[in-house]
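One chain comes next, on its own, written as structure tokens: the form predicted on its own.
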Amino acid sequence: MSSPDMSKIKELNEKYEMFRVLNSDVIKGDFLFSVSDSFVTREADTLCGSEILEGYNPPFDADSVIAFKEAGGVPIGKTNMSEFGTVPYTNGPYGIPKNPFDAERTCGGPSAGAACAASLLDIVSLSLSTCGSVLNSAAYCGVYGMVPTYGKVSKAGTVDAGSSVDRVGVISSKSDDIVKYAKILMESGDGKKSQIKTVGIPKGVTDNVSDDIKKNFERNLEILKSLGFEPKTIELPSMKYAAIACRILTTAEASTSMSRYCGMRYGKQDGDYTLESDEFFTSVRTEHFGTPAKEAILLGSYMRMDGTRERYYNKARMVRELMIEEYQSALKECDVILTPTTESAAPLISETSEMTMVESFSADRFTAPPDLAGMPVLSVPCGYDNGGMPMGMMLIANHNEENKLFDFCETWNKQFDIVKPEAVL
């Protein structure tokens, strides 16, 4: 690989603002890759989008980064990402990631930069799937992303919002990186071939899509047919509490891991120390978190509230272990699952600062329910709506059968032609 050109990447960055920062000396390697900003890095500090973080520069690297950097990889910078992962779009301080293929279009959220500098750059991206974000941000972008089954992956040296959901995840606009890199991170695995023949459709996964997105996603079942994949109806009840599920759990977690940004040990120290404890907590986190980290906090505290918990937190449990015995059952009648990707492609900018919480949650519908049940998921492009936007579509297989993704990639490549959005490098 030749050395990039960095004047070239940042005349795109000022334009799309997908890193937040990136390295003053990009040596040349086997590949590059980019790095989102909730993964701990030597080149970088860590802010994860917010600025009660900022200073935070660790003297060592996310596992993930260690396996890439060993396999010949080199970083380029740090992807923009929402506040601690904490909404589905990006909305932070450090600029907010415009859509490759129309720049006043949203990427998504704590994937979103990761996304755009795939799609832009032709390079692989990691990122970390908060409620299916990289699938989401994928779709969006025209790319590929992969996340492997919970637990498969190490998150040593990742600042995790919900740690019960959020797991490392791969974007490229190549089928052949993600395959590549995906096993690079996986610590366990094997190469055997895993021939897919039934593809499970949920029961009404085409309701309140748009149009665009439910005549492609018929057209691109319709080839699937073409080339002997056979469509089962499958039933999939619980997956419609699953976003609002992924989001209380994820609140309620974020809410307690982010009480230790507090401007002691954790967090930006500039806070008034002849304040009593309470009140110079209160004043740090006052100025430095930004909205979303403190919608989150506020949420997930009142969640796991005496008198609310079991309304909301042991409940969003329940949906949890629901879904996998769903998916399970289901994978039993069939060897993998199908949706589309996104109910849309990517909404204007304007759009998501308008969305109330809820609203702007639909966004992870399809996305939510393989990450809040752990499971190995795929997005892969394909089709582009009237106005040139990108969509996608998702498989689903059972824990640790990565496998099944890996072949489909390779077989969905072959069938489908990326278009590339004007602006790659």
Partner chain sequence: MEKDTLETVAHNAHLKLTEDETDKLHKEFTEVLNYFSLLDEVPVRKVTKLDPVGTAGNVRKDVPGSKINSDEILKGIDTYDGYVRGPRL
Second form
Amino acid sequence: MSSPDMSKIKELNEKYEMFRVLNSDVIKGDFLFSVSDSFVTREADTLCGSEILEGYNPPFDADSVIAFKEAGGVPIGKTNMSEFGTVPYTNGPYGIPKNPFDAERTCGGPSAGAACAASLLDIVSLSLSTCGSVLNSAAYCGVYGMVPTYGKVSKAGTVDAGSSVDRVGVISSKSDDIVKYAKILMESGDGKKSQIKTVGIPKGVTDNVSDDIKKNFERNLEILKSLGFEPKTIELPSMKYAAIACRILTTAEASTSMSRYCGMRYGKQDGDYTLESDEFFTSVRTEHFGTPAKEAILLGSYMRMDGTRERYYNKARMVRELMIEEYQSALKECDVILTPTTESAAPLISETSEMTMVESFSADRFTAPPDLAGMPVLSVPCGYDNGGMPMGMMLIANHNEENKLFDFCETWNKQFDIVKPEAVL
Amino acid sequence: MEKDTLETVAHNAHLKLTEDETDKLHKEFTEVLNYFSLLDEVPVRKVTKLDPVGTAGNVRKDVPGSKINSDEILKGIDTYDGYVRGPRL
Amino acid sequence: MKIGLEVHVQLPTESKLFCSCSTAETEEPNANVCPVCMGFPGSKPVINEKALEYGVLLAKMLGCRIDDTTWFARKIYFYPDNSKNYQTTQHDRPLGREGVYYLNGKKPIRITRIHIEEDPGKTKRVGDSSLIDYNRSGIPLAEIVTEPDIATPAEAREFLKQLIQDIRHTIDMSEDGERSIRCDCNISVGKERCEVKNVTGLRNVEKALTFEAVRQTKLLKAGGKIVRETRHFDEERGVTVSVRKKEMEADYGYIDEPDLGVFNVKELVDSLDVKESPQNMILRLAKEYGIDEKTSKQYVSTSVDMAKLFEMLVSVADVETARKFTSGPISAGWRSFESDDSKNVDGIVSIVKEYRDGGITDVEGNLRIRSYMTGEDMDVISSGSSNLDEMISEFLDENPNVIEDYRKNDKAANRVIGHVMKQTGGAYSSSDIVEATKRLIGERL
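Now show me the form predicted in complex with its partner chain; what you just gave was the form predicted on its own.
Full complex below, order starting with the chain above.
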């Protein structure tokens, strides 16, 4: 393929702010990809959306970046994300990715820039799914998003938010690209085709979702029936607990991972060394961390403190195992589980900045539970609301049954007319 | 969360909050913890895994050797005479 | 008085615990570093299997209960030498628990737990700030925690001495100064205990504990109360000092480490065998062969191989013969023999066999063994040594109390040695004199 028109991409980026940095030297290759700013890359520094890591440019590539390069991929830049992947909506400081369908609306948080880039450009985006972020952002931006089973794709070179939850995922506007690139990451060849017949629908799954999402979901169920699938109601009572547990674990683990940022060894090293060490660390961290990181560190530390650890951190791990049991039990009665990807189409950016923490957590209602359980997931674009904003629905398969998702992807794509945003290149 | 607990947490996490920030966070966290308290309904059970799939640890043979030169490691670090600079102890 | 210790021992692996950086000593700061041990964001740890092996061996040596699985945890505390501001260590599932170590082969010191963790880097105070060298960051440590079963500072020192000897033997550690032992010492004279953190070396441990014992006793006698606190040992002044109270308040906020996963160590545990510890060998030899513990201690301390040779000679001849030759010429010549690759124990054994079969006398046997081991000419030894032997035997005849005193304290031999050295004025090497003296005293014990 020919070299991309970097000047056009730059122009688009001025408006949509999907990339924090574009690579200056983009060579020819077989395909182009973007990399979330939480993946370590040689070509550009890695900031994870935070000022405290400014200047961090270590001499190695993340394993998934290497896998793509070895397959002929060329990285074009680092995409914007919420600070260290800690909150569901990005709010700076390097740019807020604007929704390709409506620039007043959000693209999500940890995977915002990745989904935005996949929607506007003919590329695949690599991103770390944190508390369901890959699917969230894919749905908001009207593209496909896929995350393989926990542990299937190497996380070496990714800066963790929640080490026991985070997974590497891919986002693309093309369904066969999703399948192709997910397989490259999984280092798996073409497995046996997996036929899906029964689709499990959790009871109450359309309660408290927007009217558009509800109507769209019900319409799609009819479409699935016409395609030969058999919807079946299942019970997943622990989903509401799982969404909370995912947030608790991610925050608790992230607060430990972020202890290392203290004005020494990487990132900002501009503190006053004559200060006593505790003061030094406090001054650098207070100055250079944004609000999202601070909130996550404080909340996360409380989750694992002596005296509260049992109630939060440990209970969250118990909920994980409970949720996995529930999923696996349900998946004996059906081949895959189907839910909407988000409660509504992408909110207005102005709304997200007014939200309380609890309000913002509702973004992951459907995507966090399977992320907690490490289940392979796929979000497909499945409709457009009254305002023309994309909506997505997602499938959950059992551990290591990615082939079922790939199969569905192909079937769905054959009959769904994906709408590209006007601005698309 | 008690306000002084929040202050202790901030102190241990090496973050300094202004009065306003403390007030705002205190309110936010109270709401969050309220929301999280839903987990109290879930009965206690044994935790058997560290992650969703129970990853078995990888081991490495005891062979020294580095793929990356120490110069490259120290390149982005504030050093003096080969030592990493740090605060007063 | 109750004393408990948390002993930190560096494991002698070639590469670090979670990365392949070399553990070799180097003058250059930050020479053996990589993204992992420098805590670079995005780096992931991978464990060194040798460290797990050493850990299992030590856990077995300490008679610990070892579960089938073990895993790691993050212990968060902020300090410049801590490259992630959290230490990857073990919390909920240490490698071994509930063991026991027999001090002097008799007094049980209960071992609460043994676990593996990474060492932090090294800080250096410089002017108004600090400089850090991360060469040590990530080196594997075994931490051994005892119950407060130790009774005195002297006993603590002896415990450490024996423990270290056994550790060195179990995991093939060489004698080494700096790669030494660090202890956190807990001591209570009354009800409340204090912790003296990070004391390096046996002498300092004894000093620090002694100072603390005195401090606490004085305080209690004056009607005061001991405040439970963490203290630091100032080596130069020989005193313990209170550290800032706030260090006590920090909560480590442990979480398990998902990046490393769970390790199934059952196979390791089943396949690894712990060599008999030197302490155990000393006791066993004394018991099995009816020799003095002093003697078996001297054999094992000189060299476990020499003690093994003693056993071989017992089976070839008898206890008395083995003891005579081992205490005599074999002990004296061991150092030269050990360093010579061309020599082996068969040479010695065959000489003893000749003696056993009546082919040579014991005096001849001594000479030949001595000559074989050290390479000295037999004639030279013989003319010298017979005179020397006469002189010493004469002294012992005139001073039989030396033998009795020697039973209590082997330093009594110095009286003989001193006398002979004065008499002979440098005609014999001190090692010759020492050997002959010990041999001849040994024969009279």
